[in-house]
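Just the one chain here, laid out as C-alpha cells, in the form predicted in complex with the partner chain.
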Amino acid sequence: MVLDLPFLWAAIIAFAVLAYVILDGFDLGVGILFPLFKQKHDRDVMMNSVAPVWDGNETWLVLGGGGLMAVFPLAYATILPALYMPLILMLLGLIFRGVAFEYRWRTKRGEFLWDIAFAGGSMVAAFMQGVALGALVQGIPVTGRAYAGGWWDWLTPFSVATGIALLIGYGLLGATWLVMKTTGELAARARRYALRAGIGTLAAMGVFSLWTPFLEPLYFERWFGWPTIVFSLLVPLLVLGCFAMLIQGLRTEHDSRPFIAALGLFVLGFAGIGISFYPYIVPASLTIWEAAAPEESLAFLIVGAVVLVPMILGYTAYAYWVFRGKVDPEEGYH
C-alpha cells in the first residue's frame, strides 16, 4: 500500500490546528474573561495561571500556518490573501495580549493600559479567528492557482456569528481552565461564567450545526445523506454527554472535569467541521490532493513531525506537569 502523503499532513495539519484551538483557546479565554474580574489580585493570579505555557500554547498557531504552507502551499495562498483582514487584526491583537504578559508586571502606573491591551488583544484574536473560521467554512473561491473574490468577501452574517460563538467557546474554556487553577472567590465566580458560557456553547453548537449544511450543497450532502447522516445523530449525543459532564463537574466541584468536558465540546465540534470540509481543504474549492505540495517535500518533512510531534507532546506534557495544580498567587519571576 502507498502511503497516501496528503491525507497524513491533512490529519497532521488539523492535529495542530485543534491543539492551537484548545490550548490558546483557554489562555485566549483567560483575557476574555479579564474584565469581569477587577481586583488586581485576581488577575495577577489569572496571569500566572497561563504565563508559563502560552507561548507553547501559540507555537501550534505557527505550526499550523507554517505547516500548510509547507505542505499544502496552494491553500495557503489562497486561503491568507481571503482571509486578509481578519488575519492582520488577529495578529495585532496576538501582539498586544502577548506583550501584555511581561510588560504588566514592568509598571505601576501603566498596569491597567496592559491590562486593557491583554482582554482587548485577546477578544479581538479570538473574535477574527472565530470569524477567519466562519469565512472558510463559507468557502473561497479560487481561479488558476490563486484567490479570485473581493476583500470584504469574508463579513457576513455566518462569519460574524462564527466570531460570536468562538469567543463565547473560548471563555468556556478559559472559565473552566480558571475552575482547575485557581482556588477560593476567584474559582467561584469561574464557576458561574462557565455555566453560562457552557449553555452559551451548546447553543451555538445548535446553531451552526443547522446553520452550515445549508450553506453549500456539500455539508448537506455530508450531513444528511447515508452513511453519514449516522454520525449527525451521534455528535449531537455526545455533545449533550459533554455538557452534562460539564454540569455535573461544576455541581459536585470536581475542579478538572470542567475543563475536560469542555475540550470534549471543542474536539467535537472540530470533528463536526473536519467531516463537512473533507477532503477539501479550501471548501468548495481545493481538494487536500489538489493544493497538496510535492511528494518530495511532503516526504522530507514528515520524518521530522513522526519523530518530533511525539516528543513535543512529550516535553509540553512535562512542562504542563511542573505547573500542575493550584496556582500560588505568591508564586511568578516578576
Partner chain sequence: MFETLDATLLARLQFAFTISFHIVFPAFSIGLASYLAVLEGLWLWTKDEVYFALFNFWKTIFALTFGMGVVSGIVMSYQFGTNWSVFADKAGPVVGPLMGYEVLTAFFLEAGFLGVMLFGLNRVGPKLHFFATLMVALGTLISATWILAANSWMQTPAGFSVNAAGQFVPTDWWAVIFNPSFPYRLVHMVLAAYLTTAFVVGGVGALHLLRGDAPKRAGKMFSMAMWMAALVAPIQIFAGDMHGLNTLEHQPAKVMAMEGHFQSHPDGAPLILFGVPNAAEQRVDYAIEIPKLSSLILKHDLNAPLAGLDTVPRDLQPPVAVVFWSFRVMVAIGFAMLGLGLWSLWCRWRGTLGENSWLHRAAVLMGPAGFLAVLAGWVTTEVGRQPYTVYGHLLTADSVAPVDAPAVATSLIAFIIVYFLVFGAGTFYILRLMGRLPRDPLPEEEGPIRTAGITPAAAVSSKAGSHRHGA
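Can you return the structure of this protein in the form predicted alone rather than the form predicted in complex with the partner chain?
Excluded here are partners and other molecules; the one chain stands alone.
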C-alpha cells in the first residue's frame, strides 16, 4: 500500500488550522469581550485566564502557515498574493495584542492604551481571519498556475460577512471560556454574553449554510449531491444538538459544558468547509495533488512532523493541565 503523502499532509495542516482556530479563538474572544467589562479587576482576571496559554496557541498558526509553504508551495504562492492585505492586518493585530499582554502590567498611566491594543488587536485579527476565510471560500482566480485577480478582490460582501460572523463566534468561545475559568459576577456576565453570542453564531451558521452553496457549482454539488447530502442533512442536527447543550449548560450554570458545546459548533463548521473544499486546496482551481511539493520533499518533511506534532500536542496538553481550574481573582500570572 502506497502512502498518499499529499493527502496526509493536507490532513496535518487542516488539523493545525483547526487547533489554532479553537485554541486561539477563545483567547481572541476574551479580547473581543474586553470592552464590555469596564472594571480593572475584571479585565485583570480576564487576561490572567489566558495569559499562561495564549502564546502556545499561536504555535498552530506557525505550523499551518509554514507547512503550507513547505508542502504545498503552489497553493502558498497562489493564496498569499490574493490575501496579502487581510493577512498582514491579522498579523499586526496579533502583534499588538501580544505586546499588550506584557506591557499592560508595566504601566499605570498608559494602561488604557494597552487595553485598547489588546481589544483592538483581538478584533482586527479575528475579523481579518474571517475575511481571509471568506475570500478563500468565494474563490481565487488562477491562470497559468498563478494568481490572476486584483489587489482588492478579497473585499466582498461575503468576506466581510464572514469576518463579522467569526467575531461573533470567537466571542462565543471567549465567553464560554470565561464561564469555565472565572467565578462570581464576572462568570455570570459571561454567561449572558455567551447566550447572545451563541444565538448569533447559530444564526450566522444558518445564513452561510444557505449562502455558500450558491457561490460555486462545486459547493452546490457537494452539499446536495449523493452521498454528501447525508452530511448536509446530519450536520444541522448535530449543530442544533450542540446549541441545545450550550443553552442547557448556561442555564444550569455548568462550568465546562458551554465551552465544549461551543467547540463542537466550530468543529462542525470546519468539517463543513473541509467537505466543500475536498479535494481542492484552492477551491475549484488547485487540487491537493496539483499543489503538492515533490514526493521526496514530502517524505523528508513527514519525518519532522512525526516528531514535532506530538511534541506540540504534549506541551500544549501539559500547559492546560497545569493551569486547569478556576482563576484566583486575587492572584495573577504576571
